[in-house]
Structure formats: structure tokens, C-alpha cells
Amino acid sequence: MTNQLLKIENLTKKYKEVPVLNQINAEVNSGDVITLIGPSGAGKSTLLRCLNLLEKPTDGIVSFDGENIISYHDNQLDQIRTEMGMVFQQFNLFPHLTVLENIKLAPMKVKNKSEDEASNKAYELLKMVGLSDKANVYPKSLSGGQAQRIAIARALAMEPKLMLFDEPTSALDPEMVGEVLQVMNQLADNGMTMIVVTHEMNFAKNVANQVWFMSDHQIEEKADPKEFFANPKTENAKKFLNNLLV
């Protein structure tokens, strides 16, 4: 039996009557690694931000763990966001805190973890992302790839059930992309449920178990990655993939 974690029904988002998301329907099961791909302006990042209600949908249902969270008030949303980790293009680390302090802040403040418990978890995560030696430095001394790995560790410190990644490598120099994708690979191997907006097609092909292709504010195709890349069904998907090869 599949363990459904997230269900999206008729999700619509409009800005001043202009649709940005149009009747999105999709499901995510525990352990799924879903890559959300498509041309710029298709609504990928907006969809991600509607899932944890950083953006308020105009209409539709987002069910997380069996509960419709659309009408949740702020306190309830804070709780939901501890269970949906989010990693952005920009790393959003607090510049005045050390790496260790960045990672342990939310578990202590939001989940009332003791300092020892939060520190132990932070060191464990630093080891996982390959940055044990950076615990006591400040973000300004990190490379982009290191900062993004710390941002991932910080999100994981809340022990989320689902991780949302919004183009996590797009602000990085090419040589740093691999080190971040390696951490994401590892998360996928460990069974973390993930939705990843990305332009990294090798990640989509080799790590995801599902590709959602977005175009014109809708999910036009949902497919197994091998099937999608070998045999896209819609004209927009064919065009998108052809443009990648040019």
C-alpha cells in the first residue's frame, strides 16, 4: 500500500486575475523523488511555494498527511513548515550566526530541543553534507556550494517529512553544482521524500522516480524519467527537450 504524503487538487493561483497556476492535480507518496521541470515562467516555483503556503493559492486543496492545510492559520502553518523543509536558490543563512548556530537555531526555538540535542544533530548533519570543519565559521567565508549544503543541513535539522528544493543549484558556479547534487542524491538514497524544481536534467533522469513537466501554468505530463526523456507526449515537452539539446 502506498503511503500518500501530499495531494494537490485543482490548485489555482492568480495574480490580479492572471493565472499562474491553473487546476494543478498531483500526488506525492512517501519516498518519492519528483523533479519539476519546464520552461521559465511555467509556474514551477510558484507551485512549490503554494505547497507550504508561502504563497496563498486562489483556489483548490493541498492535503498534507491527510489534512487540507489551505485554511490553516499562522500557528498551524508554522507547524506544517517544520515538516516541509525548503531550500531556496539563495541560501538565506543568518550572516551574524556561525554555521553551527544557523543549523541549531530553529530546532531549539521551534521544537524546544535542548542545546546539546540540537548541537549533536547539527554536527551529525554537518558530517553528512561533508562540512564538519565549518561548524564555527560564519557564512561569509563559505563558497556558494558550501553555503547551499549548510542550507540543506539547516532544513534537515527540523526532521521534515518532505523536502522542497527551489532550483537549489541555479545560483552556483558550475564546479559547485556537483557537491550539492551529491548531497541530494544521498538524501534520495536514504528515502527522503523530495520535490525538486531543477534545470539539472541528469538529476531528473537518474535520481527522480517521477518527472512532472510544467508548461503554460499546468502540469502537462507526469511520467517515469526514462519514459519522459525518451518519449515525451506533448508538443511543449518535445520542444523543451529539443531546446536543451541545441
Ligand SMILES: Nc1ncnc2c1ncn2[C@@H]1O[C@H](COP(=O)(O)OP(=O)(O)OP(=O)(O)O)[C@@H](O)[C@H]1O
Contents of the next structure:
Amino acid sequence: MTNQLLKIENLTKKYKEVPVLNQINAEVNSGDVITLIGPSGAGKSTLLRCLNLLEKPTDGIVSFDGENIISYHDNQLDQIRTEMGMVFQQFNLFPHLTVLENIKLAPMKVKNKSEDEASNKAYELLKMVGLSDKANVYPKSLSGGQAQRIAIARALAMEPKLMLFDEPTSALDPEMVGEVLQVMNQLADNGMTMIVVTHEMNFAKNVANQVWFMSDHQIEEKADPKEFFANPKTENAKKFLNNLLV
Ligand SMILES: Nc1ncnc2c1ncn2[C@@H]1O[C@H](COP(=O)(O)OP(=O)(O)OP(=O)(O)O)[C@@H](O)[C@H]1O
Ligand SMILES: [Mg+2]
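Could the form predicted in complex with the named molecule be shown next, to go alongside the form predicted alone?
Time for the whole complex; same chain goes first.
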């Protein structure tokens, strides 16, 4: 039996009558690693932001763990953000807090964890992302790749059921991309459910179990990655893949 975590039905987002997401339908099962790819402006970021309600969808249903969250009130948003971790291009660590404090903050404030419990979890996560020695430094002394790994640890500290990544490696110097992808790889191996917007086609090919190809405000193809890259079905996908090669 599959364990469905997320179901998106006819999800539509318009900005001033202009559709950016047009009747999206998709499903995510627990343990899925999905890469969301497609040309600039297709609506990838908007889709992620509509899932965790950073943007309010115009219409449709997003069922998360069996509950339609679209009509959630503002006071329920914390809960959604807890259960869906999000990592962006910019890491947005709090500059005035140490790495450890950055990771501990939300679990203590939002989930009422004790200081000890939050610390233990934070050290465990620091170990996982390979940065145990950085617990007591401030974000400004971290490299981009280190900061992004801390941002991932911070999201994981909330014990989310789903992780959303929006181009987590796009702002990094090339030599730091690998260390972040490695952490994401490890997360995928450990069974974390993830939706990842990325330009890293090797991640899409080798780590994801599904590719969603977005173009013109819709998901035009959902496919097994090997199948998608070998044999894209739509003209837009063929064009997108050809452009990657040049
Ligand atoms: N707040 C907003 N107001 C008006 N239009 C917006 C807003 N946010 C996004 N859009 C428009 O929605 C469309 C999709 O944007 P989105 O950022 O989701 O694309 P994307 O696929 O993530 O692109 P990229 O690969 O460049 O990040 C674009 O045409 C964009 O201009
Ligand atoms: Mg985007």
C-alpha cells in the first residue's frame, strides 16, 4: 500500500487574473524524491510556495496528510511550516545567533522543546551535515556551502514530514555545490520525502524517483527520471533538454 502524503488537485494561482499555476494535479507518497524542473518562469517556485502557503493559492485543493490546508487560517500556518521544511537559494540564517542557536530556536519556540532536547537534536543534525565543529560560530564565518548545510539542518530540526528545496545550490560557488548535494543525497537515502527545484540534472537523474517537468504553468510530464531524460514526450521538454546540452 502506498502512503500518500500530499495530493494537489486543480491548484491554480493567478496574479491579477494572470495564471501562473494552471490547474495543477499531482501526488506525493512518503519517501518520494521528486525533482521539479523546467524553464524560467514556468511556475516552479510559485508551486512550492503555494504548497506551504507562503503564497495563497487562488483555487484548488492541497491535501497534506489527509487534510486540505488551503483554507487554513493564519494561526495554523506555523503548523504547516513545521511539517514542511523549506530551503531556499538564500540561506537566511539569523546573523546575530550562533549556528547552534539558529538550529535550536524554532524547535524551542514553536514546538516547545526543552533546551536540552533541542541541543541534542541540533548536535545530531550538525554531525549529519558534517559541521559538528561549527556549533558555536556565527553565520558570517561560514562559507556558502556550509551555510546552506546549516540551513538544511535548521529545517530538519523541526522534524518535517516533507522538505521543499528551491534551487538550494544555485547561489553557491561551483566547488561548494557537491557538499550540499551530498547532504540532500543522504537525506533521500534516509527516506525523507522531498520536492526539489534544481538545475542539477545529475541529482534529477540519479537521486530522484520522479521528475515533474513544468512548462507554461502546468506540469506537462511526470515520469521516471531515466525515462524522462532518455525519452521526453512533450515538445517543451525536448526543447528544454536540448537547451541544457548547448
Ligand atoms: N508576486 C508575484 N506577482 C506577480 N507575478 C509573479 C509573482 N511571483 C511570480 N510571478 C510570475 O509568475 C511566473 C512564474 O514565476 P516563478 O518564480 O514561479 O517561476 P520559476 O519557474 O520558479 O522560474 P525560475 O526558474 O526563474 O526561478 C513568472 O512569470 C513570474 O513573473
Ligand atoms: Mg524559481
